[in-house]
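Take a look at this one chain, the form predicted on its own, written out in structure tokens.
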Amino acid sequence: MKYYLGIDLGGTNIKAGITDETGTILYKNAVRTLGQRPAEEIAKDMIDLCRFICRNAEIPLEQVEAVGIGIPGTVDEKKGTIVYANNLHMDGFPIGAVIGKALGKPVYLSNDANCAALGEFVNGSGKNYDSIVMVTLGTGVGGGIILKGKLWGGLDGSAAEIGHMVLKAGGEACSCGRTGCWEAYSSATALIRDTVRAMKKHPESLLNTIQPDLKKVSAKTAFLGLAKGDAVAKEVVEQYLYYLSEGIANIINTLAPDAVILGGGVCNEGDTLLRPLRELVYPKCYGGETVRHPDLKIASMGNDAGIVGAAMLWNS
């Protein structure tokens, strides 16, 4: 049996675990990611990390032949640098270079959304698939695209950025600097964003009595709005799924993919969000009726996702 690291580097947490060749998971942990900290000392913890998870499995190192990890940001796959991480202090470190000699073992890199998206293919809802694009729904909107069983990474690992694609010419800011982007729209925060605007403009809703401090207010908010039958709430969450619908379209008239997998916290709604979803967006792909439509489901692998996906980068 061959075994394998897989590191998932967050803003807040860094998770990692040993898997078999499979992709299964044998022993996981994590430790806060302190992002503020100098990028060597990070290092160090994610170095640590991988020892205690060997020791705790009981499979020595010298029994693992790879490392992934997945980075929240932008990589040189070839170089294994973090180019740029917006939420660490990394930019232009050298992690595949550290971690592989303090390891003694190769390392291979990739964007965080591309790691979800390849541990859903091997073990979560893209499992019975060729090709799947994973769409994270979180702080931002990632992606990640498999192709006929492989990761494609683009220009120097860069592709799949598929948030800032433009919806809406001279729209809401996005934090990437173009205006109208995909991420300003479909996005957790933009979700949250929308509930407190409409919130502020009707305070006779029921989602000033769901969540009074506007400060507290979260992606689930509205949709408990719409459970209880507000009608503010069923606006926010249908103008929600229109735009979110639009960008998933777009991709499937662009890849065609096999599966479109939805994954972050927003997608806790289960069948509140994918039902009206899917009616909304196969309408919107070419070909109408006349053609078969990509299935679109929710991810089920959570945060083991991006840990299995870093593990099987060596065969991505």
Second form
There are 2 protein chains.
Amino acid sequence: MKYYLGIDLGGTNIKAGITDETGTILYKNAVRTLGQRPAEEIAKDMIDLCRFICRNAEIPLEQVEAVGIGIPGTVDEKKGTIVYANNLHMDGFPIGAVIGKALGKPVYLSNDANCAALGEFVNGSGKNYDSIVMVTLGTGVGGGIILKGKLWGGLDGSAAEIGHMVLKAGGEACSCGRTGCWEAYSSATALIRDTVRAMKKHPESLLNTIQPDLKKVSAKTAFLGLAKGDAVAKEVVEQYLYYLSEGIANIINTLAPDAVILGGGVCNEGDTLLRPLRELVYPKCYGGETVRHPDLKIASMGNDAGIVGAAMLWNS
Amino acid sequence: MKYYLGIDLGGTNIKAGITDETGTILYKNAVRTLGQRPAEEIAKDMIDLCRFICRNAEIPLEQVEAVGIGIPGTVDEKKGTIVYANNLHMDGFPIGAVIGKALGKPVYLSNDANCAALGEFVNGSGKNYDSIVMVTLGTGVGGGIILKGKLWGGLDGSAAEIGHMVLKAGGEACSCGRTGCWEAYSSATALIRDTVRAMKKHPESLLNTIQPDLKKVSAKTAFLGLAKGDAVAKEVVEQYLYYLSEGIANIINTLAPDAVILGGGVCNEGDTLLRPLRELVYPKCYGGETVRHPDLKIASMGNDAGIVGAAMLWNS
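Please supply the coordinates for the form predicted together with a further copy of the same chain, as a counterpart to the form predicted on its own shown previously.
The next block holds the full complex; its first chain is the one shown before.
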């Protein structure tokens, strides 16, 4: 049997696991990242976590074929370095070489959104498809593209920044400097912004009772209001779904994958999100009813997707 | 030596040529499509044209390995049928089987934008790249995606409808039913619409002298006005370039190909189009100056691209 280590380096936690060659996690664990520390210290904790995991899984490190790491930022896959990671102080750090040397294994890097997509493709909602696009609705809108079973990285791994596809030129400002990016409408951050705006504009809305503290408004707030029949909440959710459907339809018209998989906290809404979304997305797909459309699903693996995807990078 | 026949079935002309295995056209010719005729008659002319070409090229049909056809619409590549072609009466016609049987060759189908992209990839501006996206600025905005040397067709060949990526939700109406599609801003049709609008709004503009007949305004008119220093024309061109750059940046942020190749009549403007476009596009690419950006080029093969791409479909 062959084994693989997958590390999901997050801004808050370092999660890691050991998998078999089918991408099934046999054992996993996590430690705090404490991201303000020097890169060397974080790398040392990653190495220690890998050794710890092998011990607890009772699998000798010798039987591990490769290590994969998902990075919350841009990486140079060939050089094995972190190019830029917002929440860490590791820019330029040769993490591939450092961890590869310590563990004596080949190390594969990719960004965390790619790893999540690969994880869902191998063992989650993307299983049994040939090509998927995963869209993660979190603080930002992340993307991972799998075509014919392989991650599509594009030029220097810079592809799949689908959150920075403009769908309303001249619209909301995005952190990337453009206006009207998908991320500026469909991230949890954007949903919170729009919920707060609506609450300020409509003091009579039930939303202000559901969450009297504007600073505590979350991506759930509007959906809670919707469930209680609040008209303002309904409008917020409908606008959110509208832009989300525009972005998904754009992805479909461009790439026509077999499936679009949605991940991130907003997807906890399940069918409340998915059912109206399908009705909005499909009529926007080019060719209308004359062509088959990609399946639209919610990710099923949660945090494990990043670990499994990292562990399976050797094969992508 | 192996030979291939490529047919570019257009609404106006059927163009075809015979190529060697490098995609070099050895001989080509064309006949009128007369697209209102029954599908069988058009297919017969395509077959006759192929035979005629072989004779004039002095290459026996026996030495032809395969035939490729570019269709101005959607096709079912597997079944070899035309699904929908706007300017022809051939929907549902089994063109692959009919032509394959008559010539005794395997027949490959794809849409015309894909064929143009493949042609430019094999022997034009896309040569020497691994992955390109071709954007054709014509009556509509067409697209062709080549990834790692192969056409990316997506689910049932429905990918690469990049003209129907919305970049201004709620904006100009598009023929596809959505609003704010790239095509509704960056097609020649859209440029003409905006030129005419500006001429009506600004009777004092030089544009009204350059082309006094609003019905004769073309995609060139605004560029002619710009060359003569007309402020209204400058505004029209600047807005056109703005939306064009938004769409190209969206493609780059999604796919990060090695190059984006622009084709279609608007590209006759050459550097007047390309130089400002590069300055607009690159700052919009995610990662800014920290990452390499795709090359941005104008297609070099004109109408031959469609023939060569069709002839090379067997290998894609």
